[in-house]
Structures are given as structure tokens and as C-alpha cells.
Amino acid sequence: MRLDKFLAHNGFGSRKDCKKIIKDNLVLVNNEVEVNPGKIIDVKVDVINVDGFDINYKEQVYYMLNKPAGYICSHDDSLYPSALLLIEDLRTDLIMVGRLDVDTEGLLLITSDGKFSHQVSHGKKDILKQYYVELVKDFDLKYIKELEAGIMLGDDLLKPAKVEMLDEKSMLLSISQGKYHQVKRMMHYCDNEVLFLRREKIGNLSLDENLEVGEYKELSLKDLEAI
């Protein structure tokens, strides 16, 4: 791997970025000063450092972001701030795992590794994603047993839902598709409206109850596990 594509990797900013560090006698290759950014490392064998530090490559990252309301998922910040802003880790290939609507808060999953969000979105198996829903009004009974067996949404057949009340304005919902304002056109079927919306499950990995709004963390292995 080109070494300035190896520190790009590793949040160090964009290939200039990196070309400018290398080019200020920055970066050590095995304890050697390296000013050529096309350098060729084995990035399993070869000690590079940076300013002092070793740096271990990472070929996949995998984040939890708690998303706060007024952050968009996509790439494209014209109208809104991108939800990536907030993760510090500047590598440019990373994406987001599904979406949440632009006044949706909660779990929300970064990652460099697009199979990984592939399996995860649009994957044979059915990951069922939890949320938190608060409500206008009280939430009649009745269309608990139409959510459950699957309602149409326009031309679409949605899968089964699970629901559990909390109190007659909450309740957590829980679907494995992610249509465009599922959740939103859901309540709306049910002669309701969406006053508060926060995703707190993917598979049986809980939004972290220590990160505050806005904050993220690396995922461990067993946190992949649980997905």
C-alpha cells in the first residue's frame, strides 16, 4: 500500500494531507524518515510512525454513533450537516448503515466495510431494528394486530412488526425493513403522528446507554456479534 494511502486509512485527513505531513519529516518507516508519499509498505511487517507514535493499520472500522436531530445520513451536506462530521476519524471511505430520518435520534452504525453494511441493510436475514416512539396522541389498540401481521404502505407489503407499549403515548417498535419514513407512515396508517423518534436496537446490539447525544465508540467483536 502507497504510504500516504496508509495514513488516509488511518484518519491522518486526505491524501494531500497526508503528502504534506510526509513531506515535513513527519513520518518514520521502519524508525527511518520517509518523504516519498508513494512509498510502497507492507502494512503487516513495516513499523510506521507518525510524530512520534505508531500507528497500526485498520483495514475496517466499525462505529456507534448516537445521532443527534439535525444531522443527515448521506454524504451530501448542502441542507443539512452529514452525521459523519462527528466522527473524528477522517478516513474516506467511511459509510453509513442504513439511515435515520434527518429529526431521528439514536443508534446509528459507521463503517468502512460496505459487505458489512450490505448484510446488515439489504441482507437475506431479517435484522430487526428497535425504536423508541413517542406519540401525539394516545395510541389506539386496535391496529397492534395490523402491525404485527404486516400492513401496506402505498404499493408495499411491510413485514410483521413487533410492538410494545410503554404508555398510551409510547411504545417501542420494532421492523426489519428500512422504507422511507417507515416509522413515520406507519403511525400515520394508525391515525397518529410521530412527536419523537429514537432507534435504540439492531439485532440484539443496544444503543449504549453511557454515550451521550452526538458521541460515538468503536465496536468490538462481540458488539459485531450481537448484530
The other form holds:
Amino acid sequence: MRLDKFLAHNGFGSRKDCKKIIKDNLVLVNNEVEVNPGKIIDVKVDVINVDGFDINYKEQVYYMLNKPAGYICSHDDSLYPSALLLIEDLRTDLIMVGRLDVDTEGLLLITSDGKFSHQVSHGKKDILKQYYVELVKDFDLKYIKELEAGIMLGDDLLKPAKVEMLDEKSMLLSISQGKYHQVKRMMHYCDNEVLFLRREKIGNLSLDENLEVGEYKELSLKDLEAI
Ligand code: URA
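Right, and the form predicted in complex with uracil of this protein, after the form predicted alone?
In what comes next, the whole complex appears, and the chain from above leads the way.
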């Protein structure tokens, strides 16, 4: 990979910014000052140091964020701040895996890996996403069978959901699709309304209970396998 591209990937600004950092003699490759932005480096072998700090290159990064309400899953943050702002990583290639509404909390995956994101959101294998749902009134149990068979929502026949009642007004709801406002619309169908929504699980990966709302962590290989 070219040295200026490597620096841009690692959050040192545009290619032009990176060229300047290199021309300013701030970049060492294997302990030698390197002034050629086009220098080809081997990211697995060469040690790159910028202004005294070694840069650990990761081809892809994977984060779990405990998303707070008030943040949106979009790069356009004109109305609300983007959830990406909560991740202290200067990489410019981060994307959010699927969407949570602005008032929804909980497990949000953030990655640089577009293929992974696609597989989790739209892959052939159905990956269940589990939500903790609080409702405004008692849930009418007659709807459980319908939800678990698959209801019609607009023009869509939904795939079967799983319902685990926690008490009269709260449940764990697992769904494998991610249609627009899906859980809220499913609860409308059941003549009810969502008061609070938090995503708890994606596949077998649970929201880390040590993460306060707004905190995030990097995923381990084991976490990725759990998805
Ligand atoms: N379903 C919803 O209605 N909202 C979310 O944020 C996620 C699923």
C-alpha cells in the first residue's frame, strides 16, 4: 500500500494532508525518515511511526456501541448527532451495521468491513436480532401466535418472530429482518405502542453489560464468531 494512502486510512486526513505530513519529515518507515508519499509499504511487516507514535494498522475494525437515544444511524447529522461521533477512531471508512431509530438504545455494530455489514443486515442466513420492548399498555397475548407465524406489515409478509413475555407490558422480541420501524409497527399491529426499545442481541452476541449507554468496545474474534 502507498504510504500516503496508509496514513489517510488511519485518520491522518486527506491524501493531501498526508503528503504534507510526509514532506514535513514527520513519518518514519522502519526508523528511517521517509519523504516519498508514494513509497510502497507492507502493512504487515513495516513499522510506521508518525511524530513519535507507532501506527498499528488494522485492515478492518469492528466495534460494539451501546447506542444512546438522541443519536442517529446516519452520516447526515444535520438534525441529530451521528452515532459515529461516539467512536474515537479517526478512520474515515466506518459504517453502521443496520439502523436503530433515534430513540432506540442498545447494541449497534460499527465497522469498516462493508462485506461483514451486508452479511449481518441482508445476508442469506437469517440472523436474529433481539429487542427488549416496553409497551404503553398490557400486551394482548392473542397476538403471540400471529407474530410467531409471521404477520403482514403493509405489503410485506414478515418472517416468524420469537416472543418471550417478561411481564404484562414488556417482552423480548426477536426478528430476523430490519424493516423500517419494524418493531414499532409490529406493536401497532398488536394494538399497542412502544414506550422504550433497546437492542439486546445480534445472533448470539449480546450487548456487553459492562458498557454504559454511550460506551463502546472493540469486538474480539470470539464476539465476531458469536454473530
Ligand atoms: N424496530 C424499530 O421500530 N426501531 C428500531 O430502532 C429497531 C427496530
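Numbering follows the first chain given and starts at 1. None of these values were measured; they are calculated from a predicted model.
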Looking at the two rigid parts that move between these two forms, do G13 and G106 belong to the same one?
-> no
